[in-house]
Structures are given as structure tokens and as C-alpha cells.
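In C-alpha cells, the next block holds one chain alone, the form predicted on its own.
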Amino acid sequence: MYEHAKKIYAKYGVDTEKALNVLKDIPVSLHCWQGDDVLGFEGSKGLSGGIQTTGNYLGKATNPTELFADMEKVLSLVPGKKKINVHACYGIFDGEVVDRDKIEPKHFEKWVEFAKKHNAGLDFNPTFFSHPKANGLTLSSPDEEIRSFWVRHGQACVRISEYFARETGIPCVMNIWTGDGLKDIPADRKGPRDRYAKSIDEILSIPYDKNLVKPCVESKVFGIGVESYTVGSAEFSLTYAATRNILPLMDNGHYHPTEMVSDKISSLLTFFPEIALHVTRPVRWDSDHVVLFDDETKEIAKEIVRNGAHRVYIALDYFDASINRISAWTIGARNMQKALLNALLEPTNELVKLQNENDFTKLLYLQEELKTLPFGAVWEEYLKRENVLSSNWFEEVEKYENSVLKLR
């Protein structure tokens, strides 16, 4: 089949194998809050600050050695190169009382572990949510103890951050991002905008390697409980990066409805020389469903494809606790590699000739015929080379519900 699919796909100019080739090498930064609906180690009994979960589905994983477990089997079932992204509420404490200003490197030796035992690069995120000091505002706050606290947690994120990547070898991203807002109309709007930037300063103001550490700033619309005002939207979040030289990041989630975040991959690349991405799937909001081979995420994958994907940095953002979390997870990681293989599939440059010509009859012809190419062929090649079960994965995530989720 897949020689068969090679040969047609050669006729529209596309090179199967440099597609393979280059997808092998493409890192996906798998989040780790889908194993626990993103509760971390802190003994947190629910989600606050903007965020929740739904569904209660069996066998959620409630310490580090049962979500090591899930997650590998995850990266068992999901080709690739890959990422681990954690969450500053999932260090490892083992009984001592750390508050979130205090949590150092040791506390996060065991992820480095895990990671150099894949493989695998980390990435990181300050928690500003699901804390005493986070009922309100955060780093916006006009309580001064309060936003001085989360600076001290944030700038503490950045050494951890420069130790993954010290240790890994591999360059850690660091996203700030908070669900700071109102509820109800605000009085004053610039001022928790004037805190924020002044936090973020601070919190970058620390000594770092910048070729170690990538901070970037993540927008949002709104959410729940501060429906009528976000701090960090997008026009903020994206001149603090371009003013900081620092990276933007966008959540496919975080914006209008009719906003595609395809659409604005190109022109954020345009100027800033990286950028980074959360992918996820809204339902009419941040919903953070499973990743589907959708038409989105097809596009977003073209987009960064097209335009050089060294330059961003992928990672996803879902957590679904309705259904199997394991299937979550794989289903959504797989999806973003399809994604990217049919974008790298893609005879680009035939394309660009054809818009740039105006010939935009053929343009659409080829567009729609290249919908209907052996691509299936191509991805189980490209399972099979990296030793990754085909459409039988399920089968494993049974067992391993059977075996091990259900005696949780």
C-alpha cells in the first residue's frame, strides 16, 4: 500500500520519504494535566482561577508514580519525536510543605528522570490558578503581597525552567499565563494591565539563558467567572512579546469563535523569529476537547509547515476526564502528527506558483484532489517505522484500563 501511495503522490511532486524523514524530527510537547484533569501533586481537591474540568471517568491518576505509568504508555502509542510539559503544581514534594514562591529544581528531578529516560525535552508552566492567592487577580492584583508572591513563584519557574533544559540539553518553553479578570464590568481596565506588564518584567528581570529558556506570554478571551474582562488579551499579550522580544504564544482555544488561529500563524512569524502554540479543540469555547484530524488543526499544521516548522513550537492543551484518559491523550498527540504529515504532503510549492500565476481554477482543483490521496497509507508507513502500534492501539488502552485503571 504504501509503495502504491509513494508512486501516486509522486506524480503531484511530493517525496514521501522527505516527508517521513522530516516528521520523525518534528517535537510535539505532550501536556501532562490530561492524566489528572489538571489537579498536580498538591493535594488540590478541584479546579479555581478560570478553569474547570467535566467528567469523572475511571482510574484518573492521583500521584506522580501512577501518572509516570499512564504517561508511558501514552508515549508507547504515540510516534514521533516528542515533549513533556508540566504544570508547576506537579512537583514532586514527597510529605514537605512548599508553597508555589519556594519550589526549587529538586523538586523536579524526578520529571527530569522521566524525560531523559524518553528521550524527551521538558517545557514548563508557572500555575497561577487552583492556590489560596488565586481567588482574584494574580499578577494584576492591587494587593501587593499578593501580586509580589506570584512574582517570586514565576521568576522560581524560570530557574526550573533553566535547569530542564540544562539537563535535558534541550531548550525549555515557559508559558505565563493566568485566568486573571472580572466577573462583571470593570471600573478601571488599564491598571491590572499596568500591574501585569510590571510583573512579567519582574519575573524576567531574574538572570537567565535566553537560548536555554523560551518565555512567552499566553492570551485569552475570557473565562469562567471573569466572563466580562480578561487582563491578558490577545492585543496585550502579543505587543508584550513583541516589545519584551520575547515569544507569543497561541491557544487555538483563546479567541472569538470565528477566529482561526491558522490564519494568524503567518503573520505573527512575519515578525517575531518563533513562536509557540497550544493545540486543542474549542466547542464555542475554551472547551479543551481531544484534538480531532479536523480542518483546523489540518490548517494550523500547514501553516506551520509552510512556513518553516523549526520556528514554532507545538505543544497541546486538552483534558478531557469524560473518557478514557489514556485514549485522550493518544488520540489527540496522533491527530497533531497526522496533521502534520498531511501538511508535509502537500506539493507547496506547486501551489504557491499556481495563487502567485492566478490561476486560481487549478489552484482549487488541486487543492480538493490532493483530499482524496492514499494519505493512510503513508501514516501507517510511518507508524510502522517508529515501532508504533496501527488502529489496534485500542486494544492496549483496554488492557491497561482493565488491568491497571480500574483497581485505582
Given for the second form:
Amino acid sequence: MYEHAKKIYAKYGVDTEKALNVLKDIPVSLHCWQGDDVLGFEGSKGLSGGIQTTGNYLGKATNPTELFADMEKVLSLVPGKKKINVHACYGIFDGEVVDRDKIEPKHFEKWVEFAKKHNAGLDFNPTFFSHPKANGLTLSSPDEEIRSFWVRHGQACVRISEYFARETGIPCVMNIWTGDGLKDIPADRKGPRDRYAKSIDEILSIPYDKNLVKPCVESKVFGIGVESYTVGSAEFSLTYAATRNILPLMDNGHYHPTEMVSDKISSLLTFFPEIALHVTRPVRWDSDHVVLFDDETKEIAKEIVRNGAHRVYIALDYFDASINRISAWTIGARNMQKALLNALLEPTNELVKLQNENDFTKLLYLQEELKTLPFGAVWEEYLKRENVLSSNWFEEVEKYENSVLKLR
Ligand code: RNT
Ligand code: ZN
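For comparison with the form predicted on its own, please write out the form predicted together with ligand RNT.
Starting with the chain above, the whole complex follows.
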């Protein structure tokens, strides 16, 4: 089937071998937080800060051993090059109580060990939510004690990010997202934004190697309980990143539903050397459903590939607690890989030529023809070469659910 598919793609000027070779080296960062509904290892029972999971599927990981085991299962079922995306609330403290402003590289040694074992890089995220000091504003708080606490947390995270990069030899993307905002109409919109900018400046004022740590700011439109005002809005975050020479991070659940991140990527890449993405699936709002092999994910992948995948740090960000979490992880990660393969199998030069020659009839014709080429055969070949199960991967998860998850 693959040999046949290869010939068909060749007719369109597409080299499937080249596509497969490029694909296996595009890193996708797997978010550790799909495994336990973003709870982490600090004993937290619920989420706060404008994000939420729904569902109560059996067998959620409740400690590092379980989360590592689950993630290992996912890693074995997903082809391609992976990074592991860790949140600060996933530090491993062995009974010690360590507040967020006191975390150190040593609390993340086991993550380094895990990443090395799987030949993966590491990314990191300060956790500005689910904490007694995150009941309202954090980095933008008018309460200096609270604001400086979170600045210290951010600085601790810069040190941990650098440690991750040094240990793995792969740069660490450190993403700053806070749920800071207000439920109702603010009296002062500027004050919190001034303080937010000042706080991120302070976090990034400590010395770190810019080749090793890639700080990002993630914008958002609104969150639950934070409907009227978000401090880190799109304009704030983009301008902050541009003026500080750091990366903007776009999460495709963080815009109004008719806005498309696939259209924004090229705008940002016109000015930023590198950007970062959180790929998710918003259903009517930032619902964080499992990523599908759907039109927008395909279009995002095309923009990544067309503009140079090395300029875009791809991370997944969704959390569905209503279905088997390992399947949720695997389905989303495989779909991101599928979307990238689909993009790599596009005869881009030919399509661009048609656009530039104003031949929009033929462009539309070709775009539609491409949709039914034997993509599946190339995907199967990729799985085979990556030594990853085909569609029968699901049986593996069923076995794991029966023998491991059900016993938790
Ligand atoms: C929340 C943001 C953020 C989080 C993670 C857990 O809306 O998307 O990226 O999902 O930090
Ligand atoms: Zn996100």
C-alpha cells in the first residue's frame, strides 16, 4: 500500500520519503497534566484559576509512579520525537512541604531521569493557579506580598528550566500563563497590566542562558470566573513578548471562536524569529477537548511546516477527564503527528504558484483532490518505521485499563 501511495504522491510532486524523514524529527511536547486532570503532586484536590476539567473517569494517576507509568504507556503509542511538558506543581518532594517560591531543580530530578530514559527534551511551566495565594490576581496583584511571592516562583522556574536544558542538552520552553483577571467590570484596567509587565520583567531579570531557556507568555481571552477582564490579553502578551525579545505563545482555545490561530502563525512569524503553540480543541469555548485530525489542526500544521517547523515550538494542551486519560493523550498526540504528516505531504510550491498566478479555480481543485490521496498508507508506513502500533494501539490501552487503572 505504501509503495502505491508513494507513486500517487509523486505524481503530485510530493516525495513521501522526504516527508517521513522530516516528520520524525519535529518535536511535539506532551503535557504531563492530561494524566491527572492538572492536579499535580502537592495534594491539591481541585483546580482554580479559571481552568477546569470535567469528568471522573476511573484510574487517574495520583502520584509520580503512576503518572510516569501512564506517560510511558502513551510514549510507547505515539510516533515521532517527543518532549515532556512539566508544570511546577508536579515537583517531587518526598514528604517535604515546599512552597512554590522555594522549589528547586532537585525537586525535578525524577523528571530529568524520565526524560533522559525516553530520549526526550523537557519544557516547563510555572504554576500560578491552584494555590492559596492564587485566589485572585497573582503576578498582577496589588498586594506586594502576593505579587513578590509569585515573582519568586517564576524565578525559581527559570532556574529549573535552565537545569532541564543543561541536563537534556535541549532548550527548555518556559511558558508563563496566569489566570489573572476579574469577574466583573474593572475600575482599573491599566494597574494590573503594569504590575504584570513589571513582574515578568523581574522574573526574567535573573541571569539565565537565552539559548537554553525560551521564555514565553501565553495570552487568553477569558476564563471561568474571569469573564470581564483578563490581564494577559492577546494585545498585552504579544506586545510584551515583542518588546522583551521573548516568545509569544498562542493557545488555539484562547481566542474568540471565529478567530483562527492557523491564520495568526504567519503574522507572528513575520516579526518573531520563534513562536510557541498550545494545540488544543476548543468546543464553543476554551473547553480543552482532545485534539482531533480536524480542519483547524491540519491548517495549523500546514502553517508550521510552510513557515519552518524549527521556528515553532509545538506543545499539546488539553485535559479530558471524562474518558480514559491514556487514550485521550494518545489520540491527541497521534492526531498532531497526523496533521504534521498531512502538511508535509502537500505540494506547497505548486499551490503557491497557482495562488500567485491567480489561478484560484485550479488551486481549489487541487486542494480538494489532495484530501482523498492515500494518506492512510503513508501514516501506516510511518508507524511501522517508528515501531509504534497501528490502529490496534487501543487494545493495549484496554489491557492497561483492566490490569492497572481499574486496580487504583
Ligand atoms: C489555561 C492555559 C494553560 C494551562 C496549562 C495547564 O487556559 O491554556 O496553558 O492549560 O498551563
Ligand atoms: Zn494553554
